[in-house]
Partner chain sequence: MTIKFIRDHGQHYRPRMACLAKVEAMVLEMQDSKSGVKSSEQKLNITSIPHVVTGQDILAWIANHMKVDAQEAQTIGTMLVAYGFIYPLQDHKKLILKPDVSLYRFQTPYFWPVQKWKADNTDYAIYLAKRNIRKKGTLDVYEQEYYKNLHKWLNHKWDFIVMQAKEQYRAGKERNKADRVVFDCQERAYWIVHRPPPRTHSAMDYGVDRLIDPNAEENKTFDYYRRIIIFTQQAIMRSKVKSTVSLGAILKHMTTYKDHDPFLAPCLPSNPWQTDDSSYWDLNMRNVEIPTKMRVERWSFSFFELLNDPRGRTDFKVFLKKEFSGENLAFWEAAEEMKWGTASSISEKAQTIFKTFLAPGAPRWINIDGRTMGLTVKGLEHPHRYVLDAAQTHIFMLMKKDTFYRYLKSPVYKDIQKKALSPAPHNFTPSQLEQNAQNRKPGINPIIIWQQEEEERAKAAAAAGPIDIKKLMASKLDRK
Amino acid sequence: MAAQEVQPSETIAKLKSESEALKTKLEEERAKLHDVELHQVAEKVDPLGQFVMKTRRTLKGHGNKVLCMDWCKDKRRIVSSSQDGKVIVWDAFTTNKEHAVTMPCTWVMACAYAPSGCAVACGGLDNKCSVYPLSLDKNENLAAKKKSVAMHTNYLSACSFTNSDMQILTSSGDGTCALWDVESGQLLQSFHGHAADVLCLDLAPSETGNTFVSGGCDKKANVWDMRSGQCIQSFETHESDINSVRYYPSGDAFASGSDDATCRLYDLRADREVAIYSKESIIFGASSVDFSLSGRLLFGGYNDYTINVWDVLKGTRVSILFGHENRVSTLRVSPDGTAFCSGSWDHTLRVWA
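Let me have that sequence as a structure, single chain, the form predicted together with the partner chain.
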């Protein structure tokens, strides 16, 4: 480091001014294409009616904070993980618990259901992501067939299967994301670029190609090319950590939920932020967001124990849902859009419709 500083600071200053100039140029280019605002486009659209969303199921069984959940493609089963190391697979429709696994670590912050419905992946403070194949035999010990896939150097914050059971995408507190081959545990691609812990990720809906978005404690949301490992787009408009990112159903945009109490919508094709979903009375961070099937509604779980429902087009809040008795930590809409499930630090999961 000292040797480099002998190259006096004027060269660093030159680079700095060059980067500033380029950033200004980028803003100019963006501004040229910025010919309409979202709320203008929204003017011609009818406002939404009143919503009656109620808790239809309450899943009780975790002994501690629920940290993460994911739906199965069959639209009714879910997997959830909690602070005490338990991972439970439920048939949310009947509220029956189908499988339970005890992880060797606490704080299982990430879990995902495999596309085939035959396995679940989870991880947390053990710095790993492990895949457990599920079995039809209720008495079988799932931990026996466990496969350790991902290895990070710090906690696992999120994981997701790609289009098949054979690959897993993970994000970690060590600031990186990685793509792994499940069968061999081989690292296929790693993604470096975040300056701090990465907290969340989401895969783009297949048609738009092999990309995914990640959000981190450095207030940035980065879009990555899975094939090359390059960061292809980056957005830094949030004022605090980004806790959750989710693609818009068509893949042309994504939403983020942050500790600064706002949710924002980013347009990928125009390369800019197009909407901020916030209110003076919403002071506490959003932990988890997801879109309804058409993308018109954005559901956000917040740290003040509530769920706010936003009209994505008009930017207004259409509904606020109460019921949880502690922070809402995770929220996902079911694969066919008929309901969404929220998991909370009050040890329960609720399905709303």
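Okay, that one was the form predicted together with the partner chain. Can I see the form predicted alone too?
Shown below: the chain alone.
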């Protein structure tokens, strides 16, 4: 008996409509949990007073756009990478440069400090993530000790060490994220689920945290289980590319910044978006977001050269910081929460407090 012929296009159309129906169902289920807005709950909370933040240090030395930066756990050192292929380690107190590496490629889009402070990782258009051990000997040639850890099939967009120096998590323009062993360069786990370039990632803050969140050009923010490689939650409410994701300090929520000129807050336990940080007057995309140590403030770096500071609970803007002369590309709060650093296409980094 001949099996009934089914056209592949028919089955695809059928599956598509089925997935759309399931999506609608999911949205309905999520909507049932939506009982009250965050700013309504926060109405009784005292408003934030006036606070003054100024540029306390300006780090000059990159010959081109600063693309990424990361703080060392010692709360003092900073690593930054730029379009000219340079990776510089700075002392943020004295503004001295402690190490400099010239990468074999331009557009070094990702850099990260190892938890021990003894190494930095970086990569970009070379599709690789390279780890450089840092030594106290200032004259030592760092490039000779370079170790290529990760290989993607497209540019590296972000990298981050897990809670040890031994593993590194990367995201790439090839649409995947991956977990690598630093010593052997072995791929431990890969994460497939984005339909376009992955632009950013952030690890869950808890010591036991085996999850991370990633955002990309498919307008999706996905939460992943590092052990299984599965996507466990996905949020698609942005209207354009997601440039930055950052966990709330408690690990129960995360914020995202997007080219649609908004930042958004997603609650993982309620499984939904709970706040949008936007104003009519803000029309340029947000390139980078980070929380203050308490989680009450959300700092956003924007393409109109400004940094907006948002009250996370009330959803209002509490401050706007001027100083950079080109778009703000990267922003990180220091590990002790006393300052934050921003990097810009104006070739400089600024430390604010």
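Positions refer to the first chain, counted from 1. Here, rigid core means the biggest group of C-alpha atoms that superpose within 1.5 Å across both forms. For clarity, every value in this text was computed on a predicted model and none was experimentally measured.
**Student:** If I superpose the two forms on their rigid core, does the C-alpha of D336 end up displaced by 2 Å or more between these two forms?
**Tutor:** Shift of 2 Å or more: no.
**Student:** State yes or no: after fitting on the rigid core, is the Cα displacement of R30 between these two forms at least 2 Å?
**Tutor:** It does, since the R30 C-alpha is displaced 2 Å or more between these two forms after the core fit.
**Student:** Using the rigid core as the frame, report the C-alpha movement of S17 between these two forms, one decimal, in Å.
**Tutor:** It moves 4.1 Å at the C-alpha.
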